[in-house]
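We begin with a single chain expressed as structure tokens, specifically the form predicted alone.
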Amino acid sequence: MEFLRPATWDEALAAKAENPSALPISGGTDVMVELNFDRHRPGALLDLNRITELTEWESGTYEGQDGEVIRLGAAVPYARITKELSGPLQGLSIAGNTVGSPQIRNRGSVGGNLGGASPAGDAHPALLAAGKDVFVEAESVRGTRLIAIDDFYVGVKRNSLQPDELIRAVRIPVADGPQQFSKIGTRNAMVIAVCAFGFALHPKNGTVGTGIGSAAPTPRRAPEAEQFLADELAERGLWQSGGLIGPAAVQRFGELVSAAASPIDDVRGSAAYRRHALAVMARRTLTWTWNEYTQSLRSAAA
């Protein structure tokens, strides 16, 4: 196995163009498991650890995206996301705090989750819930391509990257309302999610965001649930009043989230359990975020 170790981003792009099958590695929290269990044996590894710009983030405005955006370098570790971005990227920060152990959170990154494209990746539900204006920056010697998060996942552990492309960053809108993340596992830590759910309120445009993990071939939204809840909040004037959503609407939201999944039976859980758990997590995350939202309205009025 060849080991490629570029010192700059341009060198990395050139190496990837010359060796399209080379497997990128940064944190290595997923790649090394695959190698150690001999599940994957690439002809070359492309080590990105010398490229420090991948571990940086910045805020700004970008064409095609409304409002302030966080441009998150592909190799910014989860531990830093939780410490430095818990406000602007609330949902992703909560999700990052559930990843593995402290050692893994100090190495693993959103770029790694996206590159592996596992339906059980903890970052995916939070990215989907953050809205349709989330974009993955894919770059090659041919140029930069922005891939909408909804178009990024194409199959089980498959993404829409071209063979010569690398993930440079992810552009995520700053949260304009409360966000949440929840997952079910066979224990409280160091566990692959049996299923996971991300949720976000977007009061600025009167929408909500959802993200389902580990309950379909790819991470996905629950579009009917999103539309139902957005209509409910708008028609009843709840964005302005902060009134109670009510148990019937909360229950229906959970049912629609559950129906959007297409889970399987496996060693971690049955399809029926995953559907049930998603409905529970949907109801809980909606309740948590709505309570936080109404509290913010009361504080602003005080």
Second form
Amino acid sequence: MEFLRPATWDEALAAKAENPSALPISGGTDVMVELNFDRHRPGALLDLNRITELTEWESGTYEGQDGEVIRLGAAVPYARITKELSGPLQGLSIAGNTVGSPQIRNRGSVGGNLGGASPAGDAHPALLAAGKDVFVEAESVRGTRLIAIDDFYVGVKRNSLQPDELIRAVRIPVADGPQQFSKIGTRNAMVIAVCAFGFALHPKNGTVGTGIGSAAPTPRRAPEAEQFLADELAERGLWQSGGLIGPAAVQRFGELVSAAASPIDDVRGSAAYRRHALAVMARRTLTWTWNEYTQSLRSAAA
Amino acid sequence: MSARNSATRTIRGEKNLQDITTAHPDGIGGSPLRPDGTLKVRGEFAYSSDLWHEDMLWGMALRSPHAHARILSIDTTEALTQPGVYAVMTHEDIPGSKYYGLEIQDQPALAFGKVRYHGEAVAIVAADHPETARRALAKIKVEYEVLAPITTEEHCQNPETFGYVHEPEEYRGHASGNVVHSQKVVSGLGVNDDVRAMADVVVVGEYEVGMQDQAFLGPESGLAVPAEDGGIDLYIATQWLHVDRQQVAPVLGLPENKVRLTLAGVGGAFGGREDLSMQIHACLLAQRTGKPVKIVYSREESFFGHVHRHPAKMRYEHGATRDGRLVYMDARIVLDGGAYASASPAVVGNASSLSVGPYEVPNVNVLAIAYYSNNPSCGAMRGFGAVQACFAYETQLDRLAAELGMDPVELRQLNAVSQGSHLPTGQVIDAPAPVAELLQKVKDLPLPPPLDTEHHLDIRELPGALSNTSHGEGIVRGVGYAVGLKNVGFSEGFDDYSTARVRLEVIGGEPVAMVHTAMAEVGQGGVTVHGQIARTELGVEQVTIHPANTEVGSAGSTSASRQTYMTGGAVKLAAEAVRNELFNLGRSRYGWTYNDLSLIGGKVVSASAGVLISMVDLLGDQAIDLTREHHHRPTVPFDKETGQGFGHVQYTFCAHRAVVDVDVELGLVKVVELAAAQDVGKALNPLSVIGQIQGGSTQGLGLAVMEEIITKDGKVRNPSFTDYLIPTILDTPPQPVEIMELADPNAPYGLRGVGEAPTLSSTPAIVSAIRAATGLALNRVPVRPEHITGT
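Got the form predicted alone; any chance of the form predicted in complex with its partner chain too?
Let us now look at the entire complex, which starts with that chain.
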């Protein structure tokens, strides 16, 4: 196996162009497990650990995205996301805090989740919920390509990167409303998701975001649930009033989230349980975010 | 306070440990730290996987992808031609016996004819690098004819229809067909319609226990080094050096004295190292190549490399009078032994003889049976047959209490055994059996404060914890109790003696004792306790623990909660012999006539005449070096038809109270507190005793809510720590421990084996608490979110 260690981003892109089958490795929390279990024997590993800009984030404004955006380097570890970005990337930061153990959170990153594109990746539901204008910066010697998050996941552990592309960063709009993330595991720490749910309120444009993990071949959103809730909030003037959504609408939202999944039975859980748990998580995360939203309205008014 | 209570003391956590007084602070009753503790915590301890030898080769096994298949051919040609490969071996290359096994030699060292479980070793390779070995394995061509696997009770019961795991002409078990072993226990009038008529209330239940894994953290590993005399030196992580040798030597075609074993660092065992794993393979490859061969399993291979806890299906029926007295118990316990016998017969013996639990039941009828199947082989695991039964009888007692409208603890206390009680085997409990008291102790402990998420929200304290599934929604608290009955030591006539050698001499101007045994230190703390015993018996400060090896006699297995009792007892005997020898030296040299001698602080002291001489002066340059064997009192096999017999050496009891919070909507569980009370006879090292009880309870917690090897058609579907979950620190609650010390007059220092009893009752106590929170029946462990949510 070849081990490529580019010193700069440009070198990395060149190496990837030259060795399109080279597997990028950064924290190694996913890649090394695959290697150790002998599930994957790539011809070459492309070590990105010398490229420091991948572990940096910045905020700014970008074309095609409203308002302030966090440009999150592909290799910023989850521990730092939770520590440094819990406000602007609330959902992703909660999701990051559910990843593995403290050691894994010190090494694992969103770039790795995206590269692996496992339906069980904890970052995906939070990225989907953060909005349709979340973009993955895919770079190659040919240039930079922005891939909308909805176009990124294309199959089980498959993404829409070209063989010569590397993930440079993810551009995520700063949260304009409360965000939440919940994940089911059959123990209280260090679990791969049985299923997971990300949720975000976007009061600025009157939408809501959802993301479902581990309950379909790819991470996916629940479009009907999003539409239903956005309509409900708009029609009843709830964004302005901060009034109660009410049990019927919360219940319906949960059902629509559950219906958006296509889970399977496997060793980690049954399809029926996944559907059930998604509905519960959807109801709870909606309730938590709405409570937080109405409180913020009230404190703004006071 | 009664005399019995005055003999007890409370130890909760570490706070009260300084209250414990002892003649020597690091003697028995003290809590000196483990000699290997700091190294292990710092990651500096050398485990068997760290072994290294110059010119060493790496061994690896090719394993069957099928649960049941006929081997039509094995072609090793291409693997042999790969550069860096030194040997490829199949069963044809075995110089000696092709079979091994703990009790029944029915397991091929390398498969031939058939493979009988997923992961069975078919061929082995030695190469100069693990990657070379792996590639060579990929080049071995095995042609299989896949057969329908025999995996269910129905399959096992009907070999004419579904086939034999071992064909009748090859069968080596204790019964016939697909049965490895079965044992009945009948006492009183047995169970018939007349007996049933005596009961006012009857509860019947069917229970299931999933296949738990020992999940030790140090994978199977060892190093075999060929010796000049044609023998093999094997450095190995195991639980019993001598029984490994007994199984390895015949396969190598060597006499036992040509196979010398030395214990390498063991990273946990819990029964999973009682059977051989890579021992024979490494030795065969070393013998063949003339080079040292190391084998280290990966985590995945480890799941295929050792036996697991028998999954069980059980039907229990209890009858009681209206006032709560047990009248009868009828039980059928079906254990899946998997492809090879391993410890199945002894597990059946335990399951049947301990099936009634710590209760007086006048009329009993029990059948325990273990089948051969094409599921993974099952054998020893902490609790050994008693765990499965305890889940069933404790659930039954809860249901009976509900049926009678009684408090479940009071019902248990009403029927609890005590010293003098007869067990259904006819064996009288001739040592203290404070079952009712232990239950009272956990019941009397203050309950943890109720959950208050409104004023204090820390999601780490809730079911789901950091996964952020609840901020207080859906959470219901439950409390449950359970108590268990476990034996200590090997049973049914087995003389599992232990040997110890103690040497006393002056080194650097100080008297130093050296303790040499073949005891496998697997984490239980025997190396600490041996030092304590030597200090107490010989009045020395300095004790050296010799590496465990086969140069000294057998220490028996580090299992069955027996090692402090048996090898600790042997160290005590040897140290006493050395002490007597030293006194005799003084008597013959100085003409002492004192009969009140003792060794204190490095001096020979007479109670009447004071200090006589220092040990340094008495010993001079002489060494006293004596070896003693320790045998427990004899037991007898159980009668085949009635199960009657003085079958067990010692009994031990532990009670638990579990407090759980259940997210009833999501089916997630957080054990809030797990309190235990146990009679340990005498706590030789109270800190270690607490560690054993908390560790055992935690392993029971794992079985209650998460740990299970899942198979489908005989194939293991979760051979990884990603999908075989064991408790993390966030799953492990505070565990107050109440210790009683009622001496067993038959045991050294009055001690009782500690390690297994807590593993029994922890599981049913937790599930009882989940039932209390949810109102569900929950007759299977581990309890999964699906069971709680009905999905």
